[in-house]
Amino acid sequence: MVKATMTFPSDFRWGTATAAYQVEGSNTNSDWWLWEQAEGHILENQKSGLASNWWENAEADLDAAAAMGTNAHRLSLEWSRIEPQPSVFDNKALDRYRQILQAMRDRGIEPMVTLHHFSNPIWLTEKGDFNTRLVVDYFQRFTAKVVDTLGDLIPKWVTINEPMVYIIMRYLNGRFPEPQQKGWGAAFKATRNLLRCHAAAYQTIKERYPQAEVGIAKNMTILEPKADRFLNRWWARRASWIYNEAWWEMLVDGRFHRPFGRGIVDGLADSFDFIGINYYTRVYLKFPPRGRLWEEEWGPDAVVSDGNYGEVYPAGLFQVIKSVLKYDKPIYITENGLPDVEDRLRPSFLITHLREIWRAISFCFPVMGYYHWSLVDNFEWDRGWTQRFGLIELNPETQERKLRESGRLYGEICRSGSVSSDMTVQYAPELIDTIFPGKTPDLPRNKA
């Protein structure tokens, strides 16, 4: 039979993620390594040591993400490593960062680069976090001195990774290392101050850099009602507001909306040039929510990923693009993917998701990139090593790689710029009658 193909833009932007924590190793400045110091902050008590070594050896990642076919990569810098002391600058920790961006020019993948990816200075945490007014000035400082060094390598920019996850996790169910301040009023004053440092930022980098692109990557989140009761679906409405759409709408006005809180922000109105989606899963909610903002249980036809993380539903990524498109932005899918150690549904969860990405472009959504989510096995927080999100495998011991069909699949998509049946056939044949329904090559199937 005629192969079929969902074909992409030329222009397209094929790319990977990783965060500095995450992969970088050795961060001992930051609150997170401090924390990790603590019994029963991360799973099974892990430490993230080396991480994935890229501080000594980011290139060799960055060379198999160039064999891949990738041309963008986001990653972000940590703020501990360039500032370790309040007003005092590491150059040589610039320099660094200056090599691995210069090494993903080299290879012909774009930087895109996030300056706060859930990692603070030990200094700041000390200082008050972002419950102080005073972290505005700081974060300024920061990404002025980044811009400065760094900016002419750097075409995109992301302020801020996750706000709102940053704000649950931190400020109200202690996951992630506890400022001074936890409770619902320490979160809202964090959100109100985490928006007055993405202006602040924003207006620093266009300043210097007037034709860089500058957002915010914000996790999306398809919210619904675990059952169908008034209350739930009251509930599922207003927490999809708080959670997926006020930042959004703050950031068009320039002004805090209820319940963050009251007021303008100087140089926040109108202050995105790209809206970054990192789109995961769904979760349900009822009213009232007990402690926890969503219920961890899924229906009996749920596929889960590892470790209980959630639910898999491509089409919640649809709905999510056509829920932004109102703010007349280009769209970039900044995070995507899941935790799979096994490699047994990533095949099929890349090929699901691109295909709602090609869905969008179809109808002449504004969607310019996919950044997958990630590049390599990276420690994952409080999760630790338990779950793998990586296209390459990991060995954290020996620092031993080895790519993943999900590399090999998604590889053959990036260079080709399409996913085909003839793909579809060979990583995810389970899929073929619902993706290509009637497309079937003769090929051989390698999988059951």
Ligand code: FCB
Given for the second form:
Amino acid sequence: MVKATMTFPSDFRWGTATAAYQVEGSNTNSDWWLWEQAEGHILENQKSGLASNWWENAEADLDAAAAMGTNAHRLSLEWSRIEPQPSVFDNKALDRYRQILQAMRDRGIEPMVTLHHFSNPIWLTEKGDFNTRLVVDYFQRFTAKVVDTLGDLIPKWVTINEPMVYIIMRYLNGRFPEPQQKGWGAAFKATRNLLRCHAAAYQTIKERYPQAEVGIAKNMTILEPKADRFLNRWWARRASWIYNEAWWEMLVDGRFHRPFGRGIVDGLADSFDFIGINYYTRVYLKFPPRGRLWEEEWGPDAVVSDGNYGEVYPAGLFQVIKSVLKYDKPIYITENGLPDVEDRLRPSFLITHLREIWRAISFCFPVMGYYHWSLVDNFEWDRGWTQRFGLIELNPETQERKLRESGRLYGEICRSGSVSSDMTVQYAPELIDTIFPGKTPDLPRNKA
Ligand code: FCB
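Okay, that one was the form predicted alone. Can I see the form predicted together with this ligand too?
Starting with the chain above, the whole complex follows.
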């Protein structure tokens, strides 16, 4: 082993991420609240309840985030709180968001705000949500209200979180609240309306705050062929284009690409100031897909996180960063994390993933920040409380909190702006020979 330090740029954003529905609690006007009440929708029929109690006391976790030394946090606003009935805006809810955003700024934590993170007002679902063009006007109106009341506090915006995940979970596999129409046709229609919503929101924010940085948070997953066969390879490439790249291409060109549709969208061309990447895992594909989009099986050496959530595959983070360099925009890792209730893997997960970012930065790739998912355990959608992503452990019944070892490590990383061999020895000693071996790799020799 050698003693060494991977140092990050001094203006790097060291962040964490959450979403409104997952942390706030009692979001009774949201489609998720309704969905939770019926049996069989959430694992073990769990309920979000008070969630992580952010509506009452986000400040407690923000104090912890500040003590950790983070300087950024990504959070979302719950549309159903701000506009509980069509065109009826709740000023008290907006005041509370103002307070939370101000609390962040007072603690030296820069907010990145997501406008749509998987949840809708119940009234919107009743009106057909993303299957009706009306949603674009509704979303634009909601965005305008937010920008007018809170925009002065928000330098960074995400319009839509993980549109592709949302489409799959909601319109194709039924794991998210049921829309009025389902299936491929509905999925493509919803995709087009999500993109129209993004374009409208982008323009609305930029008109009022030209300096604001606005983008989307795109789940980027490594898709590989299950066995090295021609059709599997072809399908993996095709699926990766549809799942990952097509979205950036549509945002660049300002038009729909097949299979999502055809036609130009007003305001969509070049409607992003940064690339937001949510990176979690890699999956394997087989052709024909037979019902499931991907195989939930991993290679023989794969390290897999709780509940068979996914393979821990740090190299994939470097790969996805590389894949978006051609767009020539700043890159933020807007989510990255794993479910790990025992904190068995998280310390090494942090070190190995941050090493990939450090490597990318050392090639002058413009990665400007990292937002770990998540600051605190929270309600994990259809998996309820069974999956724990927090740097802070939470008992949702008592609301007691405890900083995990990984939280302590992330604190050391954020405060020093670096990942060192000393930290690795302390928090993930099993990694030391891989990350800080101090050996020169054997190079191929010339034959004598
Ligand atoms: C992402 C979601 C986020 C959380 C993490 C684990 O897909 O954006 O809300 O559920 O996964």
